[in-house]
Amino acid sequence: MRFLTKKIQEENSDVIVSFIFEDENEKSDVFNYIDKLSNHALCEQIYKLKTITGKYQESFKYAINENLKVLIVGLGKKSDFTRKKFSQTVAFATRKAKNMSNSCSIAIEFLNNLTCTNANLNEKDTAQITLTSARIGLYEFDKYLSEKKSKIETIELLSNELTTEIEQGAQIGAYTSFAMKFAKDLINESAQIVTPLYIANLAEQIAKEHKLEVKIYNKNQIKSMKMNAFLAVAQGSVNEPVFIHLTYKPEKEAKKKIALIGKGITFDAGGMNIKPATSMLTMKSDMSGAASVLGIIQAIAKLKPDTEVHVISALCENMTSGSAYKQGDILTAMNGKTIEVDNTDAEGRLTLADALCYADTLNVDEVIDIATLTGAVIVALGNNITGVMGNNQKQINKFREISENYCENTWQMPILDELKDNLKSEIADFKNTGGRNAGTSTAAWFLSNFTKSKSWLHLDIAGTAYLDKSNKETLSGPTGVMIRSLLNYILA
């Protein structure tokens, strides 16, 4: 898919999106571009037949000729206007645009002067936002049907002052949509498919085609390095364990360092406490951290920030079997702390256990992990809202603050010490889970016990990785969340 800004009279596309705020009579240039077009035909079915008002998502289809169609969508009342809500009608319009005629191009209006609503949007962050929710609003995963789909094969940006803000917005937005796509395609994948070896060797193809340095780890080198948390995690499992670690170096000294760390797990069965089958249905999506890391790096790559950034991930498969860990195992982290196993299928902090005392090793500014951790986190937030933990309440500020800015929700949940006492053991440091109480931040309290930064910041995406259900701006499946946040937030 190609991302174009355009000036309106150069567009070249199937059809043309143009939005309108609810009960506004203000034109803008793509609207006028287009009421020409259509011999002020559309103007007297907008604002004097009143076929459309602008409600939110609201639409409104109208053929210029055989070669060219417009959608007009409604972004509702300017007091009611957000971010999130852009993002959602773009991904909107686009799916809608998507379906008329076949099309194979599209052109986006450019929304001038959103400084003056609640969204409060300069030109850089329109541009960023309506490239990343437009490619959103387009993914599709049709590798294994034997009919495809039709592709949309442009995006034009529409605009008559193509400023460097909108530029530099736009390409932020394409690059952020390719790591988008990456991910949920990895995810999307089958697990007889994606496993540790295959993320391994994908990993070596991105580190050569973006110049990245890489280090791949087998079993007997991750055992030297005492990974004892995350070999017995693997040990069940026919595909063996695999360690990666790329890292992205600005051309300039670095202004701060950055280790990005994703869970791996290319397929949770639960271990010995095996998962019902309903619960292991989209258990390919464990991986869903790994992924977006992966994607993360490659569009740092492109876009060249002059922050140092390291991807880790341990990756894994959790299977039962004759060889499989099992409960009342002691195992013996990177960092020589013990952990009692009270549950296998509480697998996931046992890897990312050791991936954390390995980025202690990399002297960095900060840490950040990103997995899908707790089941717990889900009935705290639901589908919608990544829960956010750290022991920096300044980074966790700031991040949350970017998170909101390119419409990704995200809340805070506690890490108390007073959580020590449920995952208090007899034989060992700790247990490695502590019951159905406060389970997200238990786990978080857990993972704390295994990093020494001081910037240590936990997003669990158990809830938000994946789609049962669409919502207004994603369809069902894989949703690369967070990855617009992380992104950002290092770009910042």
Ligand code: BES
Given for the second form:
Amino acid sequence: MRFLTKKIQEENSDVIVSFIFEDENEKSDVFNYIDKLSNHALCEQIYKLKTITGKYQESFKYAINENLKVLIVGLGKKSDFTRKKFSQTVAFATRKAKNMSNSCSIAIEFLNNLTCTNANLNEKDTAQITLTSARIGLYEFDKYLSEKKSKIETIELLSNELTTEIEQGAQIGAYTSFAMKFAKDLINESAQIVTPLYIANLAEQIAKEHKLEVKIYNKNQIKSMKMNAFLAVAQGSVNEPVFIHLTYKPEKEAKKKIALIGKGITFDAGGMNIKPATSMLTMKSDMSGAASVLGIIQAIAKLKPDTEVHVISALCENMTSGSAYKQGDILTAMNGKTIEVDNTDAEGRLTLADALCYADTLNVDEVIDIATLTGAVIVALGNNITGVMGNNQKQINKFREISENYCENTWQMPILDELKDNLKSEIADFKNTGGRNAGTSTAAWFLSNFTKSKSWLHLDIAGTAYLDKSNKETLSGPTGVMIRSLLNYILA
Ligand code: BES
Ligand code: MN
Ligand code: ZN
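Moving on from the form predicted alone, please list the structure of the form predicted together with the named molecule.
Starting with the chain above, the whole complex follows.
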């Protein structure tokens, strides 16, 4: 898909999307343009006949002629306007526009009057969010459908004045969109194809294309690094584990260094503590963290911030078999700490433990992991809010503020020493699980024992990475959650 910024008059699309607020009659440049094309029929329909009043996600279609249609979409009351609502409305709008006749190209109005709303949107963020959310609305995975779905090839962002701010925001929006589509496609693809080796090959390809440093460690090399917690999870599968590490280095000296770790379980059957069928159904998505960080590093390579970014993933399957690891096994992680396996389905924290230890060897300022880690986070926060934890409150606050600014919901969960007792083992340093209570925080407490970083952030996306039910912004399936937030966090 192509993303273009265009002056209104130079628009060349099948559908033009324009927005109206419920409680405002000021007409935008784009509205005036399409109103003129419609011989003022739009003004009549909206402001005289009140066919649409601008309620949140109310919409009105109008055909200017056979080749050009318009879609007017309500943003609700200006006083209730938020960035999240804006994103939801844009995604809703492009989804609608896509289904209007045989559109190939959608033009969207750039809203230049959002600074004075509660959302406090500047031009750069407005452009970024408009394009990102437009792409979210258009996402479909039709690789395996004999009847292909969408034909949208171009999204145009329309504004009378194309400022540098708009152009910069649009560029970030385009690369963010690419990163999200990349991740979602990889998550949608079946685990039969997306094995650890498949992702490793992809990582190598990405590194080549974007001139990134890359290290791929095979099973023997993983053994040499003493990542025995990771290896234990992997040992029940015929598909061998792979550990990947990509690095983006800015041309000038890096202002900051960040390591991003993505959980990379390409299929989570639960191991010997096998999952019931309904829980296992979507477990090809247990590599959502890895897919996200691989999407992010491609956008980073294009946007070239002055931050050094490392992307790490311990990739393997968690299977049941004659060679699988067992309850009661005692594992020694890379940092020498020992873990008694209480439940083989708590595998993510075992692979992440070794990945966190590895990140400690890189001398970075911050470590961030993103993981579909606990079912408990779904109980606590549902499917639209990501759990945020960490050991540096400043970093947590900054991340949460950015996530809200880029339309993603997050909430902090505590990591307190009280949780320690949950994982007490008589024969090892810790057990890997401890009952159902405070599952998300307990998992995070476990992880905290494997990092030396003073700025470690943990994102539990088990509830938000993959939706069984569509929400107001994203259709069911993978979401690419936290890519927007992480990218903007790195660019900040
Ligand atoms: N990958 C799962 C977590 C998960 C659950 C992701 C639902 C997406 C949707 C993780 O490996 C897991 O199985 N966690 C267990 C931990 C338990 C055994 C302590 C869980 O949450 O049930
Ligand atoms: Mn599991
Ligand atoms: Zn898992």
